[in-house]
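Consider the single chain below, provided in structure tokens and representing the form predicted alone.
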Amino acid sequence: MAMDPIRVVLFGLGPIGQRIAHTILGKRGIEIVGAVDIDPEKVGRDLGEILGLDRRLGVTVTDDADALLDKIGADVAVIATTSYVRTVYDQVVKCIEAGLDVVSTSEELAYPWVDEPQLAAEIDGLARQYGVTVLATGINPGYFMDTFPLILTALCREVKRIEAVRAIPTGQRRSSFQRKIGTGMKPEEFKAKLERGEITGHVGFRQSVALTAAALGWTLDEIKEYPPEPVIAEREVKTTYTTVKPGQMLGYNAVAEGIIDGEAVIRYKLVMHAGVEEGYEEYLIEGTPTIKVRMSEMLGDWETAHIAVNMIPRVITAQPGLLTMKDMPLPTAVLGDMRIFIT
């Protein structure tokens, strides 16, 4: 194929960013040409070393994004740094102004008009000005609680209500994730940390609800996101992070709803705790016809990396602006050379 490989700059080499890097390295027609991270333990090292490879990749990690973008020619940036629009904004703008398309795993950016309409408008306008595309995606938001249930509705003549439950066994997840959901904490400690902003609930819940409604043409009266409900251990449970004693938290349940005329037309629930023995994803589309689907569990970290990478060629060929998954072609795996999707 005569076309040059797709050239990618990575922003963020945490757990998700490293999985994205590994996924790209396993693909044809795409290459990593730059990597940015603020961790002093990573800066100055070869990316191959950070990824635990037995070879150097010739890509030195830097904390100076401006200098990197000035000296390299790239096609797309993949940003896996932060969940929030306000904190990812400057990184996105840098990439736009450098003429790069952007794929991000920022949860709020998946549908930023919910909480950050002004910043969303600025990103959209700037992307259109520079002729590039910005998309945020991932396992959730980005797929399990918006894109996938929307795909199911294509079978329906009418839809009255959508429900989804995602149950995740958390005892084997990375320690940072277990801390975030309160594993091993007393309920009062967890609630205090939530109030102080030291930990968060599930970021992206409101965005998934809003994206679903927008794709169906529903105008919601409000989105209700309920406080996470602690799940308390009745017996000792060992996880890879800690040993949870009776009376401490295994994790939590969380719910978000989209309301029309006092009724929840969208209801998404997350069950995330170390007491879940077998995870699953479950969907109910109430309509004509009514559809029920239950799937086996997917933990999400690798799948977030996979969908972010699979969307790269589609983002490159998409119209300019800040887009969401409802604006994109049907997402699929990219099994061959990634350049075949670019025309």
Second form
2 protein chains.
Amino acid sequence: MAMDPIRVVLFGLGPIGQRIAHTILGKRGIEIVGAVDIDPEKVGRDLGEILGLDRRLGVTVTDDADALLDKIGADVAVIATTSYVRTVYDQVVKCIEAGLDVVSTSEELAYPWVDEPQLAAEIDGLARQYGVTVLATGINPGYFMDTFPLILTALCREVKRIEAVRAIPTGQRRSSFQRKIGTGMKPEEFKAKLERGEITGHVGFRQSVALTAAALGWTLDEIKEYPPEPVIAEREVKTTYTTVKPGQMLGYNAVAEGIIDGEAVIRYKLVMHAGVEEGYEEYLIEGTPTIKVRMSEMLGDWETAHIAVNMIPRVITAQPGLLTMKDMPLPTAVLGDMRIFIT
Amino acid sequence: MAMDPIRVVLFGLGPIGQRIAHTILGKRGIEIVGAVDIDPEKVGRDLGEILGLDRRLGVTVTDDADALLDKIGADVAVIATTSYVRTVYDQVVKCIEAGLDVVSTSEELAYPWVDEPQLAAEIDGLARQYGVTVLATGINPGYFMDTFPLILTALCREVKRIEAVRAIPTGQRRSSFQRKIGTGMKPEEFKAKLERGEITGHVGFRQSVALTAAALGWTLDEIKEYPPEPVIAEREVKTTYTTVKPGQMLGYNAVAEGIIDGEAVIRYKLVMHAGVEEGYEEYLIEGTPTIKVRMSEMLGDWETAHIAVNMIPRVITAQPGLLTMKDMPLPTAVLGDMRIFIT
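Could you please show the structure of the form predicted in complex with another copy of the chain, as a counterpart to the form predicted alone just displayed?
In what comes next, the whole complex appears, and the chain from above leads the way.
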């Protein structure tokens, strides 16, 4: 193609951001032209070094997003910094005002109207004004508990209820993830940390429920998100992060529901603990017809990076505004040149 | 909503067309304003009677599409007449020229570029000229062997190979379907009929393979479609259509492949015979990551009607041209008012 490669600025070089960088580097027709992180350990270093490559990429990590956006002509920002709309807001606005389309892995931004309607309206208005698209995605929210059960309903005339269970054998996941789900903690300690807000449950649960309902035209009376329920080890379990002793937590189960007339028309459950031997996703669409699906488990961090990157060309060609996965064309892998949709 | 209901003209009142009519009648914000069929048994009768309803619908079936389209102001045509682009072409063109968007269940039209590139280009050009959208869909092609495996790849960085198997317990399906797959025939008789073109294998197989490849940016060297391979009864099997004696056919297996460099990068298999006890769809995406999915079986005719109807509001709002499922927004059930996307 004669067209220039898609030029990407990365925000956030944590576990997800680094995987996004690796994924982009494996693609054709796209290049990373800037990288932003606030970690003093990363600022000033070459991105190739941060990623553990044996070559420099000629992209120096900066903590000055304004200066970078001023001098660099980019097409898209991929923002993998924080889970919350409030904290990702300034970065998103900066990118919109610089004329960049935005793909983010911010969980709340996947359907921000549910908890941050005011900020969502502001982002949407700005994006339309500047003619750019903002989309947040990932595997959850973004896929397993919204996009995927939604596409199953395409076969249906009526849908009464949607259930999904995602079971993750957490003992092999990165330490920060295992810590976050209480692995090795006493349940009282975990609950106290939850109450003090030092740890949170699965961010994006409410957003998945709300996005599913919105796509189907369901007006929910309420979204119920139950506190994570500790799963306790009965025998010693070794994980890559710690050794869980009997009485300590292996992780937790968590449930979020979408309620209409007292009935849970949407019920999403996470089974995230080191006692899960084989992970899976299981779906039940109760309706006409009723559909059951079981999918093999994916651990998640890489897949979040993949789907974020696969959406880049679609975000470039989408209509302006703050969109969600229900508004996008069919998501698929982009295997050839990333400029495939751009004519 | 203040807006008028979506006005639909139906072409074809066979098994699929009737199911489409029933599905539309169960929805809000949409109405059937015309019905076309060439069957003298149906022409002149009220649609409600054809559908076995205990009420008249005020829609008289006609075989004169031109006169109908001249006098009726409709938004969308749903065409469920024939499987082939050549034979559905005139109807599609009539509807385009009358300014209607078109949803069809014509199998070849689901990806017409593979076998009818000239007619595809003509339909596409006309649709753009008249500012309308043409889409063919259904469950296969349209979902099980294109849209659905494609959305699984959204999780992937690389895809090496895609496999799908659809197993159907055919003994409970409508007689015309059982006859078409050779149920109760001697294999020699079936093969002779195949050779004489009196029966065909699964129409749309090549289209599913081509659509999958196109969405992923794969350029296939070849699409191989193997002749259906008879499955012979070893003991007597009763079906709703006939009793299959030992030595007679229960149905067949069929395979279509997409080939690159001598390798089948896409392999779709149909297991359609009365010996299948429990149907299923099984998927393997071999790549990074590898994904396995198993879905419970749906018999198919109703689901083709459901997905066709669920795509109506999306076709109304889509860009003009001849589109395929890969170009459409995420397909989902439309449960509330069918005007949901139309603002």
